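The chain below stands alone and is given in structure tokens; this is the form predicted alone.
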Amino acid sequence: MIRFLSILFILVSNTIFSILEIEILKGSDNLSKVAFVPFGNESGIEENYGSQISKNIEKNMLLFGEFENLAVNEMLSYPSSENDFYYRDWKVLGVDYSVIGKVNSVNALGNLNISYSLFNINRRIKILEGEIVGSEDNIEDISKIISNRIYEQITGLRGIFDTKLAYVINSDADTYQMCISDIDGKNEQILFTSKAPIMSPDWSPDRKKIAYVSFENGLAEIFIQDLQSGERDSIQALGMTNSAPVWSPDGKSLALVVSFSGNPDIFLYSIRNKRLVRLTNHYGIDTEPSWSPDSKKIIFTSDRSGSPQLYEISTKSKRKKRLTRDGNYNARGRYFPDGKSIFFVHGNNGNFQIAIKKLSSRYIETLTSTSLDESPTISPNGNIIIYATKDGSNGYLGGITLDGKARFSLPVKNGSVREPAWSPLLN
């Protein structure tokens, strides 16, 4: 029952914590190659401006293991335009794409004007070409708006090289951590520090604040940060707890769960109005709220059937409708970006694992083949879940694309992490 409350996780770990760091543990034998060529810099500009940038879309491209990278040296040719690029250099090599470009001018206030390509070789065309203008200081950021455009060329998806991700981290002290980072573990900020835990971070819709619970009173209180500014604000759902906050996607509402007399059901929160509405009346356990896509509807997870499974209900009519019935527990469900499917966490025999079900299926299918896994988040673009899992005594997070090509891990290099909430992107 403590698990499927998800009140509180009790972690064992080293030391207070340390950065997150991506660590390809699989990649498919059939990736797409893709060659990134060192960007070229026009001549009189003294700094080395394009190394940087290819080397940062290189890095970003590769950082969930879905391509394979030819080597610098392993290049015929560094062009740097279209009129010095030859296909054949490229097909020799077994490259699907190549990325090439260049620092065309450096102005006196540091601002960078870059020019980059992206061609499919197997198709011998240029499919991608386009012009940034950025500061000398935002390097990294011009990086990361190249290469959402390249990723999503080559896959069609959204890049999400922008993106954030939340996290808890627990010390050996009996410290938690809010923090949040980018997505490859950089420009780490700690939020919030407690002896007390926390957990259940969600980010509004426009990245500007996140909900989380802390039991720093004693009971399980929900508060909102904004990031900016670091102020907090406790939401008084006037609940002995209340806990697991999730942003309506218009950034209007939270659903969260309150709990009278010891019985959690589902309520609505009015961020505007400070007024709660109540959606679950039940004797049993109603927890882990999630909002589909287009607002009308919640997934849940919920005991009234005598075990954890998943349940959703309209936000207005109240009806509600059974989601899982294979295997003993299911909880923590969350809908795809398109809201088409959902994904979980699936137990059986003491196994949970992460699992993925089409609305309109019966049939569940199971991501993972760890024994321990919890908290799953997925990416905005839909096509990478991290969820939280265990090294023995020591909680990490692991990912996975969804076509299984790539697997990685995101360990911190002391302390235990868990609760992990990918950001939305930013339009």
The other form holds:
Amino acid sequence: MIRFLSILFILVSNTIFSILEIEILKGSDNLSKVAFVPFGNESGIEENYGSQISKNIEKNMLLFGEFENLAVNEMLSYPSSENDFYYRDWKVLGVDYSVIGKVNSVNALGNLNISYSLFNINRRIKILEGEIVGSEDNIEDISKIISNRIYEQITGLRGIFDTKLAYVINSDADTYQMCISDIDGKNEQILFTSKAPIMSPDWSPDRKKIAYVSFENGLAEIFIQDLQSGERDSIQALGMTNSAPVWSPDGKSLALVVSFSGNPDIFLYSIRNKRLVRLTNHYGIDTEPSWSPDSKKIIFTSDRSGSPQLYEISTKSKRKKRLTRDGNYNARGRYFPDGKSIFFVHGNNGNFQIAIKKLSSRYIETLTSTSLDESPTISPNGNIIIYATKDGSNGYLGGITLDGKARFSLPVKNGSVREPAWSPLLN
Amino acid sequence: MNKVLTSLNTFFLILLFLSLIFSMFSFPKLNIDETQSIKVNFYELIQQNDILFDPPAANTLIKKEAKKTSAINEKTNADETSIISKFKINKLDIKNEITKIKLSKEREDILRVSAIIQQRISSIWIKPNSLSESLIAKVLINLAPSGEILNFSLIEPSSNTSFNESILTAMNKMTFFEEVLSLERKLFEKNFRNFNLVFKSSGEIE
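Next up, the form predicted together with the partner chain. The previous block was the form predicted alone.
Full assembly next; the chain just shown is listed first.
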């Protein structure tokens, strides 16, 4: 009887409580469609600042191919305030988000007061509203701030439109230039020009200095250059050559490679007291160090197993761990900003591509489809990788979003571009 | 008198009990191995009792012969009982078979409609980028028999706001799941009147 009752209970409870569940694992390959409505200008404002700002925002948001836009001439209306905004005008055009705004006033000092809003068309709600005041001379910077806020609202990730890029241009066989520019390629500055190779630039966490390697004195030497003053200082580390400098997350030390009698090993260099601490000591080549976000570990490339592979070493215990085993070439490893994954250059049958690996997983995944990729650098929000690659003999910078939906190349410079380094975010 | 009645009563009870026991053992047994398909057993029964496929003809023949001799009559009655009892079991068997077929068809329909719904949601859900954590969110859907989405709610949100927002945005794009129109009403009510969509991010870099 008890048995019968329990069977009955199971049957009844199954009927009452079970509900069909359908799992959704895969997302769409489509991009979100955004309408950047030309910003309005309050009557009396002569210059069309509004239109300039909305065009800048659109350009920023489309820079990495993460969104699709709606052409202005396809729009059914041009609202600049919430009162004139009708969701149906955008829904029929398949728009996911609409950005509207207005220049409200310009004071005697030339300061603009701008208001803006972002609407989620499918949910029929306003998801962002803001106001910003800035000089008419800084319209691009104002646009970047608004773009960052919109990007963050839509993706949940920090906006990166005010970040910068450091890179080396090899304009001819004998000229090397250490450059920085805005992430969209504008406002390029040449920091240093040399007849000898320059390589491995890296930003200090406060974005005020850049460390890089220069061969100007015949040997690999590390320099730190102040971006404000332009002053450069050589690190007087010991050994024959010093290379591959990388700032620690707190900006107090550098991880670098020092070679004593031709055997490169990884060292930590304290910037304040100029002390050198050895991390690795092996007859193989140990190079290309990079810090984990929590400063506790350093990833580096070593050929101690017979081929270049990635290893991780604890900065305290100096315990080492091999991270890669696939293929016979895995180098230039870097951590993701969350510290849970790494990206690196993976070589396979003469092709060198950018690959990623979750540290908790055994498997690697190649991201790029070009064949001579090198020096990957990741956006500070962890969503985009920019890398140096080649088209014939000409080097350029390519990029890819981590979901693989968008691939892009950065504007072509006058010469081969190599060794990109993405700046940290401004806090 | 009472004693006689009581003893008679007891006797009939015993008789009833014995007849029950006897009737139980007189039913033919079907040894259906659970691991075997029921179709196999059904086929075997058909092989053994071809007559089952023409029961009216068999009955007519039996009735004609019954008029001739009582001995034959007894035998025929016994055969008839046997056939009927066997026929009854085979009816049950057929019923089981039909239920099974019906169930598998229902299952097939549920899977078919579920797959279409899954594909339609996947085609409009713009999954947020760079999610290196495993996330799960559950949405309860309430459908009208016409396929119209009457209501949906995020009953188990994930810890990630953008992930939840992306799901709500996708759900707002959907108005109908007209695929359910192809279902029988009973099946719709049981499975698709209320159902859950479970959105998952694998935690891998996607």
